[in-house]
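Here's a solo chain for you in C-alpha cells, the form predicted on its own.
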Amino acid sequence: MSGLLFSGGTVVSAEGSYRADVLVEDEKIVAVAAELDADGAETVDASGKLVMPGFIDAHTHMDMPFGGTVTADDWATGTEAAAAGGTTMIIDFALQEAGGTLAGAFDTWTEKAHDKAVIDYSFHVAVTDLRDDIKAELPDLAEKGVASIKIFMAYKGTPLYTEDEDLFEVLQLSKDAGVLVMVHAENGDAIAKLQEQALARGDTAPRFHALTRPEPVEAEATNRAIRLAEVAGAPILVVHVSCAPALEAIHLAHERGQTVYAETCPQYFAFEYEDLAREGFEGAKYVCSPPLRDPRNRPALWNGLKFGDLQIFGSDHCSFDYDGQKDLGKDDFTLIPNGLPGAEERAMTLWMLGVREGKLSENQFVAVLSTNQARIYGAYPRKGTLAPGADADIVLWDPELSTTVTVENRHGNVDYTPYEGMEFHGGPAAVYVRGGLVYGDGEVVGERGSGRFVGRSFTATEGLEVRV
C-alpha cells in the first residue's frame, strides 16, 4: 500500500491525550509525532477526531450452538456489528463438542471465521470434558497461539458445566501449559435448584431467570473461583462481573497480591432487573447470564473500571431472534437462550454512560477497550496502541456524532436491539484495521473474510500493572 497519514487529529491512548499525525505503511504504524510529513501517502484528515487504538472485544459468541439453537450472527454479520461499534479484533470462543478435543474445537471455529470476518480474530477454547487425552493437549494450544480457555462453573445440566475439581485441575495445569484460565461464576448447583423450585410454583416468566440467579450465587462462585486460584497458585480471569458482591471478592484477592483480572460488560450499565419484568414475554429479550441486576450494583462497577479492580470491558455479544429463538422459552424461562447483542453498542455505552457523565476518562476508556485486553490476553504490543510496530488498527472517535438506535440501523442479523430508541453521543466516525478502511459514514465497508487469525501469547506478569 501507499501509505496513510491520519493528520490533524488528537492521539488518544491509555496513558494520555496529545495533537499527533499517525502515520501507516504497509499495515503497520511507522511514525506518531506532530506535523509528519505526508511523503506521499494518503492524508486523512482527523480534524476534531480522537485517534485511537482499534478496540478489542475479547468476549463475543458468533456462530455458537446453545440451547437447541445456534446464535443469530454468524462471523460475516457479527464482525460487521463489531466494526461498525469500533472494534478491529475480537477474540470469540471455540467450545469443545462433547467427545471431541480441542483441537477440534481450533479447527472448527477456523473454519467458521476464515472467510467471513472483517476484522482481525483469536479464539478462546472453552473445554468442557476434561479427559485425559485432553489435559495433555492443554500445551498444544498454546503453540496455536491459543493462550485463553474458559470453564464454565454454570449451566448445570448441560455439556458446558464443570465441576469444582476439573476447575482445579485445569488451574494447576494453566501454569505449565502456558495458558489463562478465564470462568463464567456463577454456582450451578444453586441456581439448578432454585429453577426447580420455580418452575414447580409455576413461575414461569422470563423475569425468574434473574431471580434464580440472584448476587449472592455469583459471588460465591467467584470467591470460590479466586480461591481455587490461589491454592493453584495460578492467575484467573473472571468474566462479565455484573454485581458489587462479585466485585468485592475481585477487590480482596488484588489487596491480598493475588493476580485476578475481571471483566464487565455495557449490558449492567445500559439496562436492570426491571427490563426483564417488562409486561408478556418481551423480557425474553433481555435474558443473559449472569442476569441484569438492580442498578445499586452501578457505582461499584464504575469503582471498578476506574480504579481497575475491573481491568476489560467486554461485549459478551451473544445474539439470537427474539421470533423463533427466544421465544423457545415462551412457557419456560429456563428454555430462553441466553445472550444479548452488544458489539456494536459496546464502546458507545461505555462513552455515553462513562466518559460523556464524567466517571471515567478518555484515557480509561481506551485501557477498557483495547489495551488492557491486548495486554491481558497477550496480544500486545501488535494490538492494542498506537505505536511504531503495532498493526495500523485505528479507529477516528466522533466525539459529537450522534446516533439513535434501531434494529434498522443495526449492522448485525437479530431481529430485534435492546437498546431500541437509545441516542448515543459519541461514536466511531471512520474504523481501520491493519490500514484497510473497514467502516465509514456509517457503512461497513470491509470485504468478508478480509480478517486474519492473530495468534496470542499469555504472560501472567501484564495486566494489573496496567491500573488507571
Ligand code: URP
The other form holds:
Amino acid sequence: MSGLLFSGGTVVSAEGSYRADVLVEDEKIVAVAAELDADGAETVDASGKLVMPGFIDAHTHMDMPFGGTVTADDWATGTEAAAAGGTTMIIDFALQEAGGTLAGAFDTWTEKAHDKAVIDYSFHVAVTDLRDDIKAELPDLAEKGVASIKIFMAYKGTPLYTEDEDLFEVLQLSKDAGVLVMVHAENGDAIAKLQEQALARGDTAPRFHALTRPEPVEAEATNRAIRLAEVAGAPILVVHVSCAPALEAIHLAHERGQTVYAETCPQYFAFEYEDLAREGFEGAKYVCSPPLRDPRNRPALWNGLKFGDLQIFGSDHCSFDYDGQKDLGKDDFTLIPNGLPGAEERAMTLWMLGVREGKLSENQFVAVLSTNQARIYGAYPRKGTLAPGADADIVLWDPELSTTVTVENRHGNVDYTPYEGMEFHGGPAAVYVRGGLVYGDGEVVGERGSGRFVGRSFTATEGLEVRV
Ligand code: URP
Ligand code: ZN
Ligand code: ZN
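Same protein, different form: I have the form predicted on its own, so give me the form predicted together with this ligand.
First the chain shown before, then all remaining chains and molecules of the complex.
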C-alpha cells in the first residue's frame, strides 16, 4: 500500500474532537480511524497536533484593480500567504468590468490564477453592470461552477456600486440561476455625502474614513439588503459584518426564520477605530471598509460566531503597499485604497483571541474557518471535512506554536503588516493540499500553479442548516 498516514494526532472537526489517524491515497482521504494499520504508507507524526480540515477563505482579493491601483498580492504571493495561515482553498472575487460580461470576469480571473495558485481556488463573480444580456447570462455561472455573486451597495461613484433596483432584481434572478447573492452592505449615498462634507471642512486624515462610515450606515444597508432578499424570497449572505447594529439586523432576520448567512473578519477583533488615528499617516494602514470599530462591538461579534448568527470567518485579504498605494490618499482619505492583508493571520487571530480566550471551542473554530464555508458556498463534502472521499486538505495545527509577526516573516507581497509586533500562540505547523505538503516549518513549499479550480454548486435551502 502507498499513501500518507497522519498518525497519533487529534482530529478536530466541526462536530467534535477525537483521537484518530488519517489515511490519504491519491489526493483523497480514504480512512479516519483510531490506530490505523497502513503498511507501506509514509507516516507523518501528528502527535501533539490537532488534525483539521484545510481552512477555506471565501473572501480574498488577489490581483484586483481597486481604488485606482491593483492589490499588492497576486495569485502567487496571495495564495502563499494564505497557505502559511493554514488555508487550502480561497474563493476570490472576479470583477465584471464596466461593459464586460460575467464570462469575461471568469476568464480574466482564470488567467490570473491558473499558473500561480499554490492552493485550490474558486471564484465568486462581482456583478457591477446589470444589463439585459447579463441577466440572461446569470444561469451560465452555475454551469461554470460559480455558485455565488457579489453586489456592492457601497463605493458610490465607482464602477462597483449597485443601485437597489439592480440588487433587488439580482436577488430575484438568483433563485432560478442557482447562485447565492453576497452583499457589501454600507449605504453608498450616505457615505458619499458624509465624505463630501468632511472634505469641505478640510477633514482629510485617515480617521475620517471611519467617521464618514458610522455604524448605522452599515446597519441600515444590512437591514435593507436582508429585507429586499425577503421580498425576493432569496437567501442572502452579508460579508464583513463589523458591528453590533448590523449584526442585530441579521439576528432579527434569523428570528423571523429568514435564510441569511453572514461573515465577519479578523481585523474587527485585532484592531479598532483608534488605529486609524495613529500618528502621521500611519492610520492609512488600517483603512478598510466597513471600517474598524469601537471595541465595544466585540462581545456581540463573538456571540454571533458562537451562537451561529455569523457562520463564517473570512479574511477580506485586500493588500496595498503603504508606499506608493496607501499614500495615494495622503491629502484626501477618500483616495486611500481600502483593504488590509490578513489571509496569513486569519486563523491565528481567531485561535488566539477566540479559542484561547474561551470564547469559541476548537470545533467552532473549524466550523467557521472550514466546514461552514464549504457548506454555504457549495464545496462540501469535497472540501471542509476530514472524511473518506474528501480531498486530503489537512492542517496540522500546533496549539503551542509561537509567532511574533513582522513584515519580514510574512509570505505575502505587502510592504507592511497591520499585525506588526503582535505575538500569536497557536498556528499551522504543516499544511497539505490534496495530500501534498504546501507549507511546513515556516516555509511555503507548494509549487506555483499546482492549485486547482474547484467548481461549486449552490442549493438554496429553507432555514439555517449550517447554524452551529
Ligand atoms: O476594505 C475592503 N474591504 N476592501 C476590499 C473590498 C471590499 O469591500 O471587500
Ligand atoms: Zn466589501
Ligand atoms: Zn472584500
